[in-house]
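Taking the form predicted alone, here's one chain by itself in structure tokens.
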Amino acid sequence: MTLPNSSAIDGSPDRPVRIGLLGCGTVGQAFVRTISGQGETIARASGRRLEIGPILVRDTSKPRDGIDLRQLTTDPQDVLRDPTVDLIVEVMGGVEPTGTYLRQALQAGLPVVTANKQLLSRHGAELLALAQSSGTELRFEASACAGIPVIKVLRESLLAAEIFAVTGIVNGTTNYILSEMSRGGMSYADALAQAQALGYAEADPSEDVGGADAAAKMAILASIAFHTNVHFDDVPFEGIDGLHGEDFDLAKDLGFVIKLLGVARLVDGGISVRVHPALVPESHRLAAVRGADNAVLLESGTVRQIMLVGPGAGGTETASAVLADVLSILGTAQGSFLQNALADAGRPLLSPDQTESAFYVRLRVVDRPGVLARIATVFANSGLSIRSVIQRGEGDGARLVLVTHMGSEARMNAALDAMRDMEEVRGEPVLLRLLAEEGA
């Protein structure tokens, strides 16, 4: 392997910094347009000129605005082995073969900027270690919340702040859908269709609406906030596709809105990370985050609460974060970003059963005397305290909604199992967590 010509990064600023680009879809094209359109501004602000080199694509015959077809290649080695390339930007996505390409680049000493949350949530620690051993950089701001600089804030501004909680709306697609269902009474199917028509949701939205996208982002954020390697498989997640309109109406009656949240917390020396729909008090900061925006609330004993809000998706927004990482590499000493990034505090990952929340439970029951008392006994026997109850008759049955005080997932699961065995309960109970002052 030929080592990269790094003179443009470490040496004379007169030579342009040449970027090899892996992928040229929505984000990649936006990145190229940004460098082309803001070249003078970038040069003035950073003292460096940027230049796009070879670009890896699937189809070299497909025209792309502002890109010379001669720059395009379907062979990754044309990018990775080009001796004029100083830095690699990866926006192609996927775990493989992308991971193999980035390992090759890092082993060759090439700095890498990536927006790949799925790859980093599974192999981030390995890639960071490889970058450090090679004396180069791996940056990934765009992997978490696109245009929101949450990773930079955690790694630099709040490095010594002892973060104890990260709570986020980290998926724009689901936040848009839930906002429409809450605000306009739209059905899930209609809200999803509208999100797809506006470009907020993919043709196959399963990764977004099922919670996997948010889980990958929370694995990355928790790893950085708590200095512990949190893998994608460590994050239990639930999506929004099981929610119904009546849950939004009932949540409103109770003073809540429903959001898909990523919640990472330090609990008794361990770490709890999960993704799930949650009831958020209407007075809470996160309740006001609507549409396709993202928000991350950082809590610390030293700075109390800091919330970052902004676009969590979009080609231009993601390209902006990628470019910021490129400029940060050019403006800092080699390896500075990696110092202590791999530090492991030795904190254990908690079982989901150990985490605590307040709960919203919706049931359909037979309308007869004593049913509510029997269900209350189930909660009491499971060690859960009921905070409020709504009961509405519906023909020969009733809809029963109970909101609990804080309790463990294990206790709630025990109560659900007991209710499923009750002859008075019809169908499957619906469970949501609440975002309360104590945390969700």
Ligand SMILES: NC(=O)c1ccc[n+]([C@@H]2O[C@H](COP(=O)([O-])OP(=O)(O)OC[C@H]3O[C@@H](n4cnc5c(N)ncnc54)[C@H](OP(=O)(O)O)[C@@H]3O)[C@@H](O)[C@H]2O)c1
Second form
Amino acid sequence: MTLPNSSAIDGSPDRPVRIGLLGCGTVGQAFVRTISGQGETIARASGRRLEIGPILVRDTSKPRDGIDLRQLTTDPQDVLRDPTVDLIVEVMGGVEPTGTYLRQALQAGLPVVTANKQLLSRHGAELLALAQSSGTELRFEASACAGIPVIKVLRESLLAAEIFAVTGIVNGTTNYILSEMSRGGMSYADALAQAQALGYAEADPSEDVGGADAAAKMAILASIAFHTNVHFDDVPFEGIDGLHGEDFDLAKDLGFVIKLLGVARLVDGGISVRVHPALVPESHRLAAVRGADNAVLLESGTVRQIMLVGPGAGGTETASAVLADVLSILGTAQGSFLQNALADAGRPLLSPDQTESAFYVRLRVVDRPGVLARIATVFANSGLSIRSVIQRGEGDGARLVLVTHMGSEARMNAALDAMRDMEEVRGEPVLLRLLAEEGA
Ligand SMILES: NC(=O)c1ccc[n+]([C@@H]2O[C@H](COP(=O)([O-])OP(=O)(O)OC[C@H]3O[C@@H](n4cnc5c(N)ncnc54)[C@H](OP(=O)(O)O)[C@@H]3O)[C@@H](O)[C@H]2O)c1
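And the form predicted together with the ligand, for comparison with the form predicted alone?
Whole complex next, starting from this chain.
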């Protein structure tokens, strides 16, 4: 098969590599700025000059810094069918029509770089297979943790390292909010408003605070780490919007901080991937990751632990990852093994019921002799052992916090159901999971 465009990249070093851009918002404009600002460095390091060709946007009349308005178009075919374009950079976001555009580009043999977690976490396996069958490349470093080069590390440096756990703080907005709630005793609403004022949170923050953004990133990271296709729908997620200020104080008393974690683990040959708030021991490396930073802890049989920390968002930071992918494509021969990052190892995906955690349970109970013993019996009957208990009087009742040793989610759910049926228990029990040394 003739691949007219991809072969052009291997052409004369004197000819600039021409990039067709899909989208020119925060990341797209930062990408254009980076290419013009670092042109000499890029040319020296890669031996090639990069040039921006046609740019797809929705509205050509919007002012855009440093962009020649004649390059803008609202017709995707002006970019996808331009015979002078060597490579597509997609920074428009969304699942459709973006997926259709990328399929067309890949089918035509054009290499594609994308920052799109929504698309990759749903159609990554199919798009990678299409890239491979078309003899071209699809790269997506910026789709998870923006400026942190975690995908390249997993895909290349740690390809054979037998990764068994990926634990991440993969959403900067929620980490900023949780850091403020822990540090200053701020309410969730105030911390969110502050994050919005500082530009860390969108006007509509639901994707971030509800956990969907982190779930998309964890689907991508788990797929690469475990060589198995993990779809966004395979990742159960909980956000931080239901957390209460009192749990931050109680967690502190117990020696923990609360983080929104993505936890992907190999368990008996199966894969468990989840996103939920978790109690992290104050001494743990992830507890020290504060503000809008992201961090990913990779655990492997060969290299033990590697932690990558850095900016998880921002136009310039994300554009840096996009540019790194473009340069990797220039430096990588077509058809190499690196395109097999999502090759299916046939591992089963586990349901949340099969996964194990240690748990923190907060209850309001009537203040009556024997209540604690009855609650302890519920835990024992469900096969969960208790590690520590805090009991505090509160008006005519008491507040009980129990921290368990490791146990299955199914056992914990059985204990919760039994406690809901107890007349001594008031209201809904609050459940959080712990990041234990042996996993969350
Ligand atoms: N911003 C970050 O910090 C960050 C970090 C990591 C990953 N990402 C990812 O990077 C991608 C871009 O993010 P962004 O923040 O740069 O978004 P953005 O500022 O909203 O920019 C999106 C761009 O795409 C264009 N666009 C959107 N839908 C289009 C359509 N249907 N047809 C034509 N053009 C369309 C928009 O055109 P108009 O300008 O005309 O509206 C705009 O130029 C997303 O996938 C995002 O998840 C962003």
